[in-house]
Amino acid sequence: MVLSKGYIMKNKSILEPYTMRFIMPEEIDQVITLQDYIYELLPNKEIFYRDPKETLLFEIERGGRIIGVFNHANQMIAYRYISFPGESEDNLGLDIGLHESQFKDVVHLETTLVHPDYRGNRLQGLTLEKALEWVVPFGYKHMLCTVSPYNYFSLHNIMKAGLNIKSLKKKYGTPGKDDGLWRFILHRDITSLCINNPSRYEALEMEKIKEQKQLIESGYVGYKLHKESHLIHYTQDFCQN
């Protein structure tokens, strides 16, 4: 299913056509190749959790989708992975206190990656727009995702899309081996028209884990990431509906 077509810049200098579409299970190796390539380039490996091939295939089998972006040579240059956790223990609604009756209305924004040669084309935003267009007609209400506190660009993009920080905890750990990686858990009610512009807020640096946890646990919500200072704005005057 083709979601969109158009033109993008490669290395900010070469105009190329692209196609955005849902990928097929037999194309999953392209996803693995791209995520492994980008992982090896990262100076801080903690900001990215690689999805096992088996997990991706399992999620596709139970209704998840991967939106792939392909260049003129049909090479995958970006993707966005979406899953529907339902009542499983993986549902991020558990981490932000959603009632179990709401779990069926949850959609997860999982990994989003863009090849370095094609960054600067708003591909994260474009794939998110298509994801929203696709999920809203099915009645999903709660959009959730995790982002590393050390990943400014991903956090900035996802907060610009209206997702707010509701929790901060370690995720993706291995029982008995490690307790996981620090992750913000962000949420957006995609049926709400509410806009947050509070008069009172607290501002903290992204990397200040302890201080942010204290704020969140005392009822604050992160609603804005300041572009210049990289400070996250938290408020208790949060608009819910």
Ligand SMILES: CC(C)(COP(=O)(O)OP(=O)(O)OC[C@H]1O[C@@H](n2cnc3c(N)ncnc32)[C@H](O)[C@@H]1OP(=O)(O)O)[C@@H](O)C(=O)NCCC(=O)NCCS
Contents of the next structure:
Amino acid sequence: MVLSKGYIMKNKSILEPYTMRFIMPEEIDQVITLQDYIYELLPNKEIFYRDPKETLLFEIERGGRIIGVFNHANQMIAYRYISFPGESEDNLGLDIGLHESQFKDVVHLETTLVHPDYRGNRLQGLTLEKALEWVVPFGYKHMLCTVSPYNYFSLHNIMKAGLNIKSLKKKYGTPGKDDGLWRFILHRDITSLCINNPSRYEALEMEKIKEQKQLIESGYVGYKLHKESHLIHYTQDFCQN
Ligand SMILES: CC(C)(COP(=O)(O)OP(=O)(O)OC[C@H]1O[C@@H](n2cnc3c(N)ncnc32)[C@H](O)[C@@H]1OP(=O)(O)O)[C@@H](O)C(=O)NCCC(=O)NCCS
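After the form predicted alone, can we look at the form predicted together with the named molecule?
The next block holds the full complex; its first chain is the one shown before.
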């Protein structure tokens, strides 16, 4: 199923057509190849948790989807993976105190990757818009995701799409081995039209883990990432719906 078509710039200089569509389970190896390629190039490996092939196939079986973006040569140049955790214990609703009865209304924004040659085309934002268009008619209400406090580009795009920081904790650990990686947990009620423009806020650097944790634990929500200063704005004066 084609979700959209259009034109994008390769290396910010060559105009190319692209197609956005759901990928099929038999195309999963292309996802893994792109994931491994981008992972190897990352200066800070901590910002990105690689999804095992088995997890992706399991999630597709459970209703999840991978939106792929393909160039004129039908090569995958970007993807966004979304999942529907339902009652399972990996539902991020648990991390932000959602009531169990709401778990069925949760959609997770999982990994998004864009090949370095095609960055700057807003593909992270465009695939998120398509994911939203797709889930809303099914009645999903809560969109949740995790982002590393060291991943400015991803955090900027996710917060621009209206998701707010509700928690900061270690995720993806192995019991008895390591306690995982620092992650913000972000949330948006996709049925709400509420826009935050508080008169009072605190601004903190994204890497200041301890200070942000303290603020969040005392009831603050991160609602904006300032583009120039890279400071996150937190407020207690937060509209919920
Ligand atoms: C996060 C990511 C998906 C964003 O890609 P994107 O949708 O192409 O980003 P945007 O189009 O919003 O880019 C906005 C600007 O930031 C720049 N930019 C985006 N990602 C960048 C990166 N990783 N490094 C340097 N600059 C980057 C773009 O070139 C663009 O610059 P411009 O305004 O001068 O044209 C991409 O950086 C990526 O794949 N990163 C590695 C994997 C990752 O961290 N994924 C998210 C967690 S799962």
